[in-house]
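Just one chain is shown here, as structure tokens, and it is the form predicted alone.
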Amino acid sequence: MRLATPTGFATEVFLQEAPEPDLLPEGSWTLVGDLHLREAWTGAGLPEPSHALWVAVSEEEKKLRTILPWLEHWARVPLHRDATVVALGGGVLSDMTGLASALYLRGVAWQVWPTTLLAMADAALGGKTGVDLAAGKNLVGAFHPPRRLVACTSFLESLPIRHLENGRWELIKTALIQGEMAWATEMLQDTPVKVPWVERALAYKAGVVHRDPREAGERRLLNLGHTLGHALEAASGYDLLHGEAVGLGLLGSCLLTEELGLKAFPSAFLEALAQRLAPLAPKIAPWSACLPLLLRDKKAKHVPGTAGAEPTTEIHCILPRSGEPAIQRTLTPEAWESPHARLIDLLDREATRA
């Protein structure tokens, strides 16, 4: 099923149960695929180029040095400018393959076939590609939209429960950005992830990206939960999965909203968030480990001091509101200290109650 996207949108979006060979590129193409999916790919009767790269990558290997051998391999094939690269895997692999495609010959076309809920709901759509530096996540990258996104739900069948939960948080994020409390509450229930949720999230993100492809305004809303989330993820040594960190960041953002006097969330909703996140409590790093990462956040800017005062750091943050669309605010990193502490307290209480 091809999803409706805005006229002129850079990416064709397909959401279906099983993969179809007809959706692969018509001309010359190659593949970068998750090694664990090779059997599922060939078992579905999908072709495998002789020069395909089957790789195993994790967040720790999301570095420039990892994609350099891919570029050398494409040059040896050789892969020409009219070729298309197909990325098969989760968010880390699609981020890396998209960046490699942007760099090779100054940009070749690519398709993304996301195989995790996290990638389907968020990472695969929008054209953001990137790798990490020691200083933080996704500090090197490029905007390079895929020509086609093919999300096949059959690939989700073999995912561990933890990875399905990991993607659920990006769906909940989409609901909170729009102030859709009923949808967010529905997704917090102990029910399997539903395909219409994914469809709804993709349609929303396509509209935002089309209106603001370079993240100059509205698209920044998609960073909800990511400011504190990225810091928690990196400070955990990536023991936290990305979606889990975003979930923690969402709860932290709700608490910060309350502290700033904006429209607060009902205590029952915050408790539902905390209950679902409680198992992650042991993975939350102390504030002292998070603050340096917030200071280096890619959305941070350094403001010179006046009249001899010390310079300060400000971060562009997204704040959700109960039943209303999220808003954008510029805050100091220190603003997150109290929500961080309250987050830990809430989760500890829920864990004890369980």
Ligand SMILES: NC(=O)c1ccc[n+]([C@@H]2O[C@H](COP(=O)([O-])OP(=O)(O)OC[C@H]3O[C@@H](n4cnc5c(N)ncnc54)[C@H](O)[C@@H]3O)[C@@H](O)[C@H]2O)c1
Contents of the next structure:
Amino acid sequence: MRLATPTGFATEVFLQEAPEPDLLPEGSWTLVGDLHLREAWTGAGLPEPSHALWVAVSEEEKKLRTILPWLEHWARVPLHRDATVVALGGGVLSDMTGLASALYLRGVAWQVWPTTLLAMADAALGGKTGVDLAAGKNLVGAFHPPRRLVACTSFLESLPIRHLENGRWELIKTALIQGEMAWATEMLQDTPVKVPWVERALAYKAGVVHRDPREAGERRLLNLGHTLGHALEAASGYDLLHGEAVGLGLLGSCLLTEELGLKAFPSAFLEALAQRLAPLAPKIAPWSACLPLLLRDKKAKHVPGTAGAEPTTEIHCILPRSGEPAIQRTLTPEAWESPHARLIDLLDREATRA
Ligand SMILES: NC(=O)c1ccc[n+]([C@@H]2O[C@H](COP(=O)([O-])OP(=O)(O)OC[C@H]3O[C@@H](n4cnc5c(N)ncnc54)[C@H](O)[C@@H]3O)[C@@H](O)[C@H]2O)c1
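Structure of the form predicted together with this ligand (previous: the form predicted alone):
Now the full complex is given, and it begins with the chain already shown.
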């Protein structure tokens, strides 16, 4: 099923159960696929180009050194500038393949066939591609939207449950950005992930990135949960998955909203969030480990002190509001200290209760 997207949107979006060979590129193409998916791909009767690359994927190897041999391989094939690259995998593989496609011959077309819930609901759409540097995640990249996104839910059958739950947090984030409390509450329950949730998230993100492709304004809202989330993710030594860290960041943001006197969330909702997040409590790093990471946040701005005053740091933050759309605010990193402490308390309380 092709989803409706804004007129002139760079990516055609398909969401369906089974893969269809007709959705592959018409002309010459190649594939970069996650090894975990090779059997599912060939088992579904999908063609495998002779020069396909099947690769092992890990966040630790989301590096420039991983994509360099792919570029050399394409040049040896050789892959021409009118060819299309197909990326089959989760967010790590699609971010790297998208970047390699942006770099090869100064940019060739690509398609993305996301295979994790997180990639289907978020990472594969929007044209952000990239790799990590030692100094931080996704610090090198390019905006290079795929021509087509094909999300086939049958690929999720082999996805470990932890990764399914990881993707659920990006869906809950989407609901909270829009202030959609009923939808967020439904997703917090113990029901399996539903395809219409993914459809709704894709439709919302398509609209946002179409209006603000370069993240100059509205698109920043998609970073809800990411300020504290990124710090917790890095401070855990990436023991927390990206979506799990975003989930913790969402609860932290709801608590910060309350402290700033904005539209606070009902305690039953905060408890439902805390209940789902409670198993992650042992992975939450202390505030002393989070603060230096917040100071180095990509969205942090260092403001020189005037008239001999100390320089300060400000971070662009997104704050959710109960039943209303999220808003953007500039805050000091220290504003997160109390929500961080309350997050730990709430999760401990839920863990003791369980
Ligand atoms: N570009 C963006 O806008 C954007 C947005 C959000 C996240 N991201 C990036 O996405 C990455 C996280 O992506 P992810 O959560 O998809 O993780 P991932 O790509 O690391 O995949 C998770 C694990 O599942 C395996 N896997 C993938 N699909 C599978 C399947 N169907 N069955 C069995 N195993 C499967 C992978 O090999 C990997 O081991 C991060 O690097 C993050 O920075 C990018």
